[in-house]
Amino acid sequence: MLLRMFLAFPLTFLLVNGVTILVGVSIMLVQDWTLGLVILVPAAPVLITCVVFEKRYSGAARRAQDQVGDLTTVVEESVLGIRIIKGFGRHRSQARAFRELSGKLRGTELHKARLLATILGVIVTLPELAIGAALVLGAVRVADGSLSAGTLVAFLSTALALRWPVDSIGFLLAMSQEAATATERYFEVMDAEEESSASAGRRAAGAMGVPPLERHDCPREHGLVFENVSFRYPDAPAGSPPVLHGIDLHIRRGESLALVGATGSGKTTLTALVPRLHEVTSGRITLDGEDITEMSREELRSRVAVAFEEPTLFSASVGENVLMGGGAGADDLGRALAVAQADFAHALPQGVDTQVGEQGLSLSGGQRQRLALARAVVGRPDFLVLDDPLSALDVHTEAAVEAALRRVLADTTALIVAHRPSTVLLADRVALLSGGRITAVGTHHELLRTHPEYAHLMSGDPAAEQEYQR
């Protein structure tokens, strides 16, 4: 908005007024160079004031724009989380946070106003004093006969014609600084280094001080393969252990594997590595034998579909939200809704054309989760990554979704984060993630018999889970 305003108004007037001032001063010097020099006396202090103003106003403008962003965030979060705020009685603390941020913003805007008032005072006062001095000196010279009255009138008329271009310099500079600051904020995002598809993971590993895994011949079996994968968040404290370490896992083509582990074991982080929402710190991940860092993100994400435990919907229709995952039209949409047991969409006021509202808050949690699952399967992906996609469903709906999902999983390679035995049973095999490592792989029944930690997790014993987390 600030850039558009600058290009539409201040930029044009800066050019026009700048040319007007140069031409006007040249004319005055030609008319009478002595009076012209009198008019130019304020130029030096005005220029110095403009330089100081530009530096100070730029800092204040940047601070104000950052504070507007912070204030907008508080307002947005308060509106979206109004039920939580009311439920926990936190309305006063949110109001207090709003008042504090708006107070800071008010102070910054007042500081900007004072700076603008200062430069306007200097820019308006000094030229007026110079014109007054030129009038006095010109009148004396006309009385002495060294200057004609017509020349003095012409000179003063030219000087007065320059009052508006000179007076406008202050607010034009202010608007220019606002636009410059907005441009700086824009390019902070646009100039962020963009990871190229090739060797992104190895560069990330070098930046973390972790030696990258030497490339070696990987078995060319089709499927999803993790080879000695480790991951540490870029902002993690130095010396802290990685979230994931030495992950070796092979999900064969057409196989589904359930990933089970205690809270905080790294399950969600592991699933985020497949579509490259995070880059591996070391090791590599391959799809059908091809390193994912050698693919473009567009190609990778066209082959991998994801559904997260916390579903995100957009302020669009049901159909548009689902077809965002791919698909070619009504047939694919209907099939995906059937798989996710989301037939409720047809009963909405406008059917699948019904707007779900911002973040889909007009729907229940289970309905949002089923639409997110439909979005994941609508494009018939080669690889499917599901992060506990059935957690918000009741037992009967979950059973129906699982029955339909089994048919989908028969034709795709899937990694499924699971917390309940019913979800685990969707998979052909199970991997147990503990402390950032894969500690066991096998079928559900094998791990129940041979691995105590897995048996405790599936039993739903909270005390046992906390013990294993320690």
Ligand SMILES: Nc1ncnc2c1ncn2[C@@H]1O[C@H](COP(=O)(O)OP(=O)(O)OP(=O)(O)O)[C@@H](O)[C@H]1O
Second form
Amino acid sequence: MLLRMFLAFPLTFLLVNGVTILVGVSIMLVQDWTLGLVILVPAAPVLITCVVFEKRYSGAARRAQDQVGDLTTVVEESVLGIRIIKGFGRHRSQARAFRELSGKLRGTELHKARLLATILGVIVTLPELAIGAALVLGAVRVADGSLSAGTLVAFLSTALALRWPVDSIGFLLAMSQEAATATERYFEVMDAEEESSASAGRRAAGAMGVPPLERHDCPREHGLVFENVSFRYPDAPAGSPPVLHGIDLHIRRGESLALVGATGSGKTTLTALVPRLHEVTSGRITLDGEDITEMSREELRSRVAVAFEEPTLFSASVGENVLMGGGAGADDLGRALAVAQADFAHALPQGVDTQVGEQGLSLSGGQRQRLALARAVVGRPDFLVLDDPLSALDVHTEAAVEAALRRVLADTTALIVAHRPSTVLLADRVALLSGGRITAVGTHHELLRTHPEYAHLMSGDPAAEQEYQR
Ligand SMILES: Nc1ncnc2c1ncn2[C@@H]1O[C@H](COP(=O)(O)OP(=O)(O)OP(=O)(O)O)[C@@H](O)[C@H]1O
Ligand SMILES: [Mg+2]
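Show the form predicted together with the ligand, please, because up to now only the form predicted on its own has appeared in this conversation.
So here's everything in the complex, that chain up top.
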């Protein structure tokens, strides 16, 4: 908005007024150069004031724009989190935060106004004094007879014509400064490094000296394979251990593998690596033998479908939300809704054309989750990544979804994060993620028998817990 305003108004006037001042001053110098010099005397102090002002003002403008950003964040969070705020009776502290930030912003804006007042004072007063001086000097010289009255009148008319162009410089400069600061903020975002499209991961892996791995017992070309994958968040504090390290995992083609681990162990992080929402720090991930960094993101994401913990829906119809995951039409939509046990969609007022409202908040948590699941399966993806897809469902619905999912999963390679034994049982095998590594892989019953940590996670059984603690 600031840039648009700058282009529409101050830019034009800076040009027009700049040219007017130059031409006007030249004419005055030609008419009478001594009087012209008198008029030019304030130029130096005005210029100095402008330079000083510009520096201070741009600092204040930047601060004000940042503060507007902070204030907007508070307002946005208060609106989105209105239920939490009401539920915990936090409206006073939110209001206080708003008042504090808006008070700060008001202070900065007043500071800006004071700066502007100073420069306007200088820019308006000094030229007026110079014109006054020129009038006195000119009158004396007309009396002496060394200057004609006509020249003096012409000279002063020219000087007066320059008053508005000079006076306007102050706020034109201020608006330009605002625009410059806004441009700076704009390019801070636009200059963010673009995601590398291909082979960056491979180069990184090469640089880390990862040896080629041949230790998998079935052909590497098939399925979803993690090879010595390590990952740390780029913004993690230096020296902190990576979230995942040395992950070796082979999900065979058509197999489904459940990923189990304590909360915070890195399951969501691991699943986010497959569609390249984050880049592996070292190691590599392959789909049917093809390194995911060698594919375009578009291709990769068309082959991998995801459903995350937070089922995010968009303000569109139920059908549009589901078909966002691929699929062609009503048939695919119906099938996906059936798999996800989301048949409630047909009973909505306008069926699948019902709008779900902003963020899908007109639906229940479990309904949203089932639609997100339908979105993941609608495109019949080769690879399916599900992050705890059934957590919000009651046992009966969960069982029904599982039965349907099992049919889908039969020919899909799937990685499913699970917390509950019933979800784990969907999968052919289970992998346990602990301390950033895969510490065990096997079937649910095997691990339940042989791995105390797993038994502890799955059952909360005191006997298993004691065993685990030992
Ligand atoms: N964007 C992020 N930046 C930095 N650290 C993060 C980020 N997201 C997660 N982490 C950290 O990574 C670790 C693993 O988080 P992750 O979300 O993968 O856990 P999780 O196994 O999915 O847990 P849960 O079962 O609760 O969903 C946590 O310690 C978390 O603090
Ligand atoms: Mg998680």
